[in-house]
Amino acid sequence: MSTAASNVLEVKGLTKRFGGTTALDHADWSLAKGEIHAIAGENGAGKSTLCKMLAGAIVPSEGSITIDGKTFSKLNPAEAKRNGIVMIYQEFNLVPELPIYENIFLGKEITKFGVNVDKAAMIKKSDELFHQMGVKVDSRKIIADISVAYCQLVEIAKALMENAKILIMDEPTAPLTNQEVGILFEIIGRLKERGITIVYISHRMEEIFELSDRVTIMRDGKIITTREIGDIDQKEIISLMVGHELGMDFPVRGKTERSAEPVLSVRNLTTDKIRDISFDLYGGEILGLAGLVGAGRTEIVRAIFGADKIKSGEIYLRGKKTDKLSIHKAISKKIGLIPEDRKRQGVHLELPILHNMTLLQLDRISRLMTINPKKERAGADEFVKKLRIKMGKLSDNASSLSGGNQQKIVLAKWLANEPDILFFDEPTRGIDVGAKAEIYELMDELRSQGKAVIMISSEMPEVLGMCDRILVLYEGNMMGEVIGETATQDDVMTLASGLKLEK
């Protein structure tokens, strides 16, 4: 599979310096036709750089890509895809205003004689796509008023409207649920079966090893090296991408006393996505929200940061009912929220990494409206080395971070107001295992402090593993509680579909 014959692409010496950081630094690698070609690596391991290299986005500082025998110094995303590469972007390239059909067919309409847009034709083609993936989508919604893992779905209908030769997918399944990764898989098994090469970058070893033919590790902006998969285990994965052994995945949970009294209490709270929902909240824990996409997970957090608008239902504040909350007066009652979006929703990609990372203190680091430089860098530079964030300069945009160095970003804003309440959204989604790992010691030092803490997850693992106690939904309800360290999978997923426990 990897002799030159059968290769469809190959890079030598393939490099890329961002000022004076090396993203990749002299690559050579190869892909063979119909192959399913994993690639691994921490965030920052140059795996998104080769690969939008690959597609166009980005120019190579040196070296060659060569498709199907033709070698190019580098290429543009039009020419990359008239040469078969098409890359699903981990930062979705859609436009919110526009309805999913026209997204889809975005510069590639059909019309009526050649001058009307066919709308229905394309709403139609839309449809066949999504019915083609095995999902239930309405193409005419608009895309703001869609979920995050509906996003990603409308990305995979786009690239399957390109005739690939070359697909990229950059950790498609992220935001996916359990049913939906699993379409997903017979979607690109069907790809494969047509010859088409997949590049599939994952953090998720379970993935790569279902679905893999090779796997190829980074480091650093490395190659470390290019396997068989049946010639590697998740364990030597993990050490080449980290460069040593990890410990165990979740945090030993400590002795850490609750709070004798909720800090936060809801009663009855009824949006237009969820009903009639109540719970506490104590310190020094991390209470998990469980159950599909399209629960209420998002949506419960959201109404309490203020964020979402209360139909009914009541907050409480440490035993004290509270007006209906709006994000100004969350933020300064010692709240946090780590959104599930980071690039909508967490960081300002065109600002610099150090205003996002101090948005949150002005009022500390300021006199007489006049920021103190010196403060507000000795803020972000105390996170950087608590967080391990991997950039260049503080100066630099959070557009030049990956993906999760950008999250580290967003948690390094809302860690520097000191907050008492965190809800964290899908915080690893995207991340890579090592720094998946520094986050759980980073909830479980914020749980050993006293705070409180929700944590909502789609990776099962991730919750059973972190949470003391766990809430499920189903379609905006709450089916029941069970606890972390006695809860079972089966436990979790009987609730999130609706259906109740066994006695």
Given for the second form:
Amino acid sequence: MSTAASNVLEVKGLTKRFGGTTALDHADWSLAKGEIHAIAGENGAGKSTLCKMLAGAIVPSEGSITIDGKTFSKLNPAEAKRNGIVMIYQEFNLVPELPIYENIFLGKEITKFGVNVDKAAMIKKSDELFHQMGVKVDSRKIIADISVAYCQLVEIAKALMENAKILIMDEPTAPLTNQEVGILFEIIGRLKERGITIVYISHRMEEIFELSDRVTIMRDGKIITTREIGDIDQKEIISLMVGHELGMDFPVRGKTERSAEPVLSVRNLTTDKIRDISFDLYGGEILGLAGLVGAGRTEIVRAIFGADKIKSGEIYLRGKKTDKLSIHKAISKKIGLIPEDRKRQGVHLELPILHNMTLLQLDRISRLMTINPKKERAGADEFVKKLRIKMGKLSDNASSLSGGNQQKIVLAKWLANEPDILFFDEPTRGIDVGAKAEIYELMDELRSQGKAVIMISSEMPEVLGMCDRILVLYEGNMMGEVIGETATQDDVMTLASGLKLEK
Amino acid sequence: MTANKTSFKKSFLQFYKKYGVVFILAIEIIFFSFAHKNFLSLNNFLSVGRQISFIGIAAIGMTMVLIIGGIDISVGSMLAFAGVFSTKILVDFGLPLWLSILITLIMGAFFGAINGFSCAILHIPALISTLAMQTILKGIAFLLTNALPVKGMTKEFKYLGQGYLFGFFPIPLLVMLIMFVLGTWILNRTTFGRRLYAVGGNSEAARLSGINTKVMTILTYAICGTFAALSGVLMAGRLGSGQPSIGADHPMDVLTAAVLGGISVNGGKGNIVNVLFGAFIMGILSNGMVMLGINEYWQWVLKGIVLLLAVTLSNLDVITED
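For comparison with the form predicted alone, please write out the form predicted together with the partner chain.
Entire complex below, previous chain first.
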């Protein structure tokens, strides 16, 4: 068939396993020469895993990659580049202290007599590259002094320098303004004319439709379908991304009356990452914050908790306006935060389980600075039983525990402080099904005790199953509120993609 | 086959972590006992005990700084500074001994706090900020004395460095043992110690648990400065005068004692009790080499190698993962 001949890249049975989880499951996929191919999917669907294997950043567990008829079972970054695949990551790969042209020629400097770096030649060649892209950039500027949009142009110029045949861009428009997006699209159009194939990962539906020729939809590590862009609409993409199986039982809700007055109110909260966020949180409810990675969910709770700087906005605790909180003050006002990155922010792996669990209790269990070991143990034993923590001895290091039990000792640490307001940021990430169910039960119990709970999760079924109300965010803005019991995944996904609900 | 190899590696690591320092000490004692007939005697051990007490006391502070993830190079000049400063205020102003010592310890805490401030607030790497402090304190010690030893020390002061309890037990050794009890209490039993390990092990998790990591850092360096100043005071008593030029090898010895004791240079890990053994390993090594007539230059070479070995051993789990 003619398509096979025009395919620049084919992937067969490509699979990647990390430990027990399969990030990409037997993917068969192809790219046609000169097309713009969008990849859509929720967080963790496997988009980045697929692209990184093409770029040689991670090694496949199984399967093959065929580029221009040459078949590889794995690639390293240098091989990928030699075969014309270049990936532009969200975090740019530039040296901030060096000028643009030196970044473009890093490691392949043009030299005179093989030793002297030929500055003038490199600047001239850089200007040519930018000219081809149709933009004017002074290539002597230092990277640290130019905007994100320009950094992206430099990355593209670097890719052209490498003679890229396939350019993979991971959410290139996320940090750009509307005007800059327009310029980027023009450049992408020009690259296409030159026969370069573009792979484009994006969460923005309009962009996918504006720009791409074909779209591939991924879910749970599998390629669901690849379609011509004319054969599909936004609604269908979203419902394919979400899928329709719900695999989890959640505690029955709705028995608890929520408090008459809000426990926590936030008005026009603004930081570097979020804008004008306002909402009320009541006792006896679980409020969900949904949105894609980077939408500002974590940033909201971190700002309230005093972990991030607040630019403007007010916070009211039990009706009373509070000054900006420090973490220490937030804790003493009975607020708790179960952070998203357990290993980096939650648990002290090299400390005994006991010391992890009682870190917030030190002042309560000590006299004259000296910790009372009996009091300490008694408090910890109670939570080991209550949360059914599976462990050796309390004196073993936390690193000896499974992910789920590590999360439980983080929970124990916070519950011991008897918080009224508790933020759960991705509480079930990376833990087994049994521990997940236990954490759901615990959250439900907190709700029935009248505590105010915020839950952040990237797992849509979990948010819908657990939360009474859900606030959906998109790029730092609040897009809307839906009711957990009646909302569908499509509703949440639509709002999270920056679109309005049609009612 | 490979499974056997890895399990052997693992069990060796566990053994070394638990008893390695005692094991090394035992081998060292056995070796020197055979190498020199006068080595194995109570008197020699007490004399080694006195020599290492200056290292041991400073190593308690160094241990705390290492646990929080830092390092303090300035303990060497602090040894000289505290010696001349305490002697000078005692001699020139006629202050009572206890007051001279107290003021000197406060000065130690002050300069230590500056180290902590540089690291926590100004974000200067610990190695750089304490190296700068090492030079600053050296300068101050020479400025105070015009490079001459401070003489005229009282008998009581000398007793602190040279005297014996019950006629046989060296006072500095006694002070060191008391300080180790204090250090063990601080690190293992107090709220401060708990928070110290928490910050050193995972500073972001500690911060999100409401611990003020900056204040903790400043306090820790202040404590380290205080211990270093105390060792300087005792050293002045031992020498019978305040000497501005001492302490060049001190940071190295103190650091090696702490690392031999299993304190990780990467922070968050280690038990202070083993540091006492680490100090003894260093002291016995010096003592044994002197007895065997090995010249000082070779001693420096060997001490450097010992530090590299000690860090290697404490890093074995990381190295074997590569």
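Residue numbers count along the first chain shown, from 1. Superpose the two forms; the largest set of C-alphas matching within 1.5 Å is the rigid core. Remember, it's a predicted structure, so these values are computed and weren't measured experimentally.
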Original post:
Any CA movement of 2 Å or more for K112 between the two forms, core superposed?
Top reply: yes
